[in-house]
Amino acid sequence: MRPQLSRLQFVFLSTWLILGTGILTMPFAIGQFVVRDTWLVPFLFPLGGVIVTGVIVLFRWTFPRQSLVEGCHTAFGPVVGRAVSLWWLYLMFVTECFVLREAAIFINTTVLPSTPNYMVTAIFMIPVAYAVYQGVEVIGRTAEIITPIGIGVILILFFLAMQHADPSYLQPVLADGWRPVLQGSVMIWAYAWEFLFVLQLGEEGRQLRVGKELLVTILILTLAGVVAELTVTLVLGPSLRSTIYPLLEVVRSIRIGDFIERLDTFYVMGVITTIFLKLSLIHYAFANGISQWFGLRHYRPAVWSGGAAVWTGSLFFIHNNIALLNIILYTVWGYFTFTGMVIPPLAVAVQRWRRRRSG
């Protein structure tokens, strides 16, 4: 029997699959389109989230207990199916490279400015690969331990930052209309497509009601987004657009008396931990997909070799912070939307057509 994820573990991992890096980059990305009304953007997240959830549920109904790679091979056959699923493997690989480099740039910016990128990415990738090698249950249990602590610390930091809040930064509401808000919502819809990685959980998630759990996750993410965007806008105001890590600047603003400051240390530790969870889940999906594509009996042979490939790709694909931000603003949405709207629905349509034809 293959390891299983509990429903609570799945919700926690799905949450950090979006917030792991979203807590870093989403406020900045949204702030490039809208400033005063950023808190309205998360309310539009459920629209994209429900669409993605619908695609995932439809695929799992059609291919029960199969991953996306296995489903493509079942629907399209061994040859065409491998060609289609190769794009999915490529997307997982590029996304993992992107997340790893994002973590390295954040660590270089905050705590290790003199350490080379290749060293930071290697040091970060080794425990990720080790956790994946131990199994998905280990990742799930780690999420169970970290999530309550992380949420508690973040909420306390946000509350303390409210001493610098200025309600005038929120006014006038919708002075520029809905267009900037809708433009900002495109970014969070791109992040919603990261839910697709749960499609690589086949037997591991057979006891899950994925649709229900993802809807719960969407509600959690919407609430978290509203709280985060309100905090950022109330504290930073118009300067939000010129800050790469807005939430980090919010936490750095906290001063209690003359002796309690630099609480951003807790924020940095929390972000690194949540990125670890996100990267671990993606790497598990990537290693699992490689093993299924090559017909291996187990995913473990692909863990360390796949980790080495991701480490190399993170250094060559993304050269600096500017390239990272350009990918977030202009590229990510197209990659994920094309993949999510084409590959799973096409596999479902072909499989149902084949069933009707044979039956």
The other form holds:
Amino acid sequence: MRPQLSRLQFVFLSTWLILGTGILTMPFAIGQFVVRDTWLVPFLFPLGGVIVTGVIVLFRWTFPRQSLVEGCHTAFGPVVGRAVSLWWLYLMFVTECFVLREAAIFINTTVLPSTPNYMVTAIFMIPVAYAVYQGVEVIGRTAEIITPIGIGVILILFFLAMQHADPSYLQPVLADGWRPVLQGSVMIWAYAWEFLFVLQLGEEGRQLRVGKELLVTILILTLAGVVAELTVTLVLGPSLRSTIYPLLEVVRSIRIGDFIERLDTFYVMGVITTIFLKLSLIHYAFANGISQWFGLRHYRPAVWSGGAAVWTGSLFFIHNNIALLNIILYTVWGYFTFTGMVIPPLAVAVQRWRRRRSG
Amino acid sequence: MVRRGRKRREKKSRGKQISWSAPEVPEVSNHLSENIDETYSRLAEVWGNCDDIQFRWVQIGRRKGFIVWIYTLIGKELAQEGLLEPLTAWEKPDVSFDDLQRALQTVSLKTVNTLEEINTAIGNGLAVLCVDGFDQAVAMDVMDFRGRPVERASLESVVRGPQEGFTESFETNLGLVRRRLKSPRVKVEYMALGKVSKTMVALIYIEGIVKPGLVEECRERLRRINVDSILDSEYIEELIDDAPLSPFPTIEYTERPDRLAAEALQGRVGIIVDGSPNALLVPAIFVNFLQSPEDYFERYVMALAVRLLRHFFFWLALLLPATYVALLSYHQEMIPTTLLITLVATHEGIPFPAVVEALIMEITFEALREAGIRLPKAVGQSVSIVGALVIGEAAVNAGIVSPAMVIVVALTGIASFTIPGYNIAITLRILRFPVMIIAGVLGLYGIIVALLLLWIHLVSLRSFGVPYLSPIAPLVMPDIRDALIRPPWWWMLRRPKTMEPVDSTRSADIPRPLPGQDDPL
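Structure of the form predicted together with the partner chain, given the form predicted alone:
And the full complex, kicking off with our chain again.
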């Protein structure tokens, strides 16, 4: 029997699946469209989240205990199924490369400016591959350690940052109308599509009620988003638009007396651990998908080799921070939405049609 | 060439002289013969060249027999009064086996049927009486081996609470546990391990509390042990360990009988080994190593604070030197300006980078600590204290290390001394070095990567099927309170779920003390 994820572990992991890098890039992405009303944007996140959850639940109803790769092979047959699932595998691979590079750029920008990027990414992949090699249960348990610490640190930092809050930055509310808010919402719906990676957890999520768990996660993410966006807007105000890492700037502003200052390094370290969780889950899904695609008996042969491929891809696909931000702003939304709206629903439709035809 | 071949053959033949897989007594001749001379000759052959073995011939009526024992183990008076006197006073012309058993005046007596059983009994310090015409013998406990008396536990010392510690005597240790757990539900299972040492090992558990599968797993792992000797409980620890390659211990040991009793009541299994003053406790989870018996002998408010402090110091002992190195080498912006100026000033003129400085100091500190343990107690303490003071002072004066580094290393040492589990403290000592090195190379990022690797390793460990980091990960909510803090007794109504006890109720109903409650009398 394959190891199982508990409901708590699943909620933690799916939270960090979005928030792992979302905590870095979401405020920036939202800030490109809206400044004063940023805190309204997360309220619209559930709309995208529920659609993605619907797709996931639909797939799991049709293909119980099967991953997306297995589901594609069942629905489309071994040849066409492999072609379709290759698209999905490639999406996972590219996403993992982006996330790894995003983490490395963040680390280089904030704490290790002189260390080569390839070194940072290579070292990051070691714990990721080790965790994936140990299994999804281990990733889930690591999430159980990191999440309370991460939430505690982030809440303390946000609380400390409130000393610089200026409520006037929020006013006037909706002065530019709903249009910028909706534009920002469209951006964060792209993040919701990252939930799709849980489709690769077939057997591992047997005891889960995925739909319910994902709805809980959406609620958590919405609240976290509102708190984060409020803090960012209250502290940074109009300068939000010109910062790449708004939350980092918020934490940088913390000063207590002459002694406590520059707490941003703690924030960076906290973010690294949450990105680690996100990357581990995606890498598990990727290694699992690879093994199913090739018909391997176990996913472990794909872990370290897949890790090396991701490391290479992270250096090959993205050349600098600007390229990364452009991909987040202009490519991710379409790529994810297309994949999410086409592959799983198509597999479901074909499978249902085949079932009906066979009586 | 010829010489080399001969040497190889000699080596091979030497190896064949003793075959550990062969039984001491061949299966075909294992049963006792009714002919006393044949039994004697076979025993004398097996125990040949053993000058401490004694055969004492006796006449019981018209039958002759002999008593065999290892005379360094038996009590002369016990043997005289319980064994020899009843036999020499025998007046009837014949004797039956039942008469013989009734006549002997010893506390413990059992029948043995094979030569192998006789050998085991002799090895365990029993006297064996073989009489002509019977195909069985009588083994009597006349052992009087005086070992170390019961003394204060030295490794797990407490201010308040029981002070007794285990000794090397198997019987004494079992007695110490039985004195605390008197119920017949407390089960003790013996087994002899080690082909040469034939060490007695006892499995102690409480039926109705412990998970039956756990006891079976312990039995099975002990049965699988196939070595020549077990000279200490550590041998068993290594042979039944879940993760022998991990630096973290997954089996706990204790030298306190009260600790063993308390843990058995939580649903754990104790293993007592003859000749070892340390009993093993399984399963062992991470938080067990940060708990001291005294936590339960002090008022809970005090114990709660101390336990939290211990958790904090565990991580401090692991990360403090590495964090100092990382801050000084990579993240100077994090240090407040005034403190940074002081640190930089003290570091000026030091020829080494911070990481090398830390390594020098840590290695010296560890060497002093090791020297302090190995030397006789009176000298050892002075060596470690004087060594630390003199070397620290001299190293600072010589400009080899900075004073701040000495403070950091000293603080780390103090923090590591707060860890109650000696074996996990050793693990900390080992792990501190790679964490320091990675901090010297990658700063705080390196520390985070090391921590992630450590956490992944910890959550992947299991001890007899129990996740090592439970109840933290996986989260077992009811057990958390007795893991990180020490709740009051009236709050601990159930045994830890982590150990999956059969009967999870510790106390059916403890009235919670109410402030200002009137005295009913």
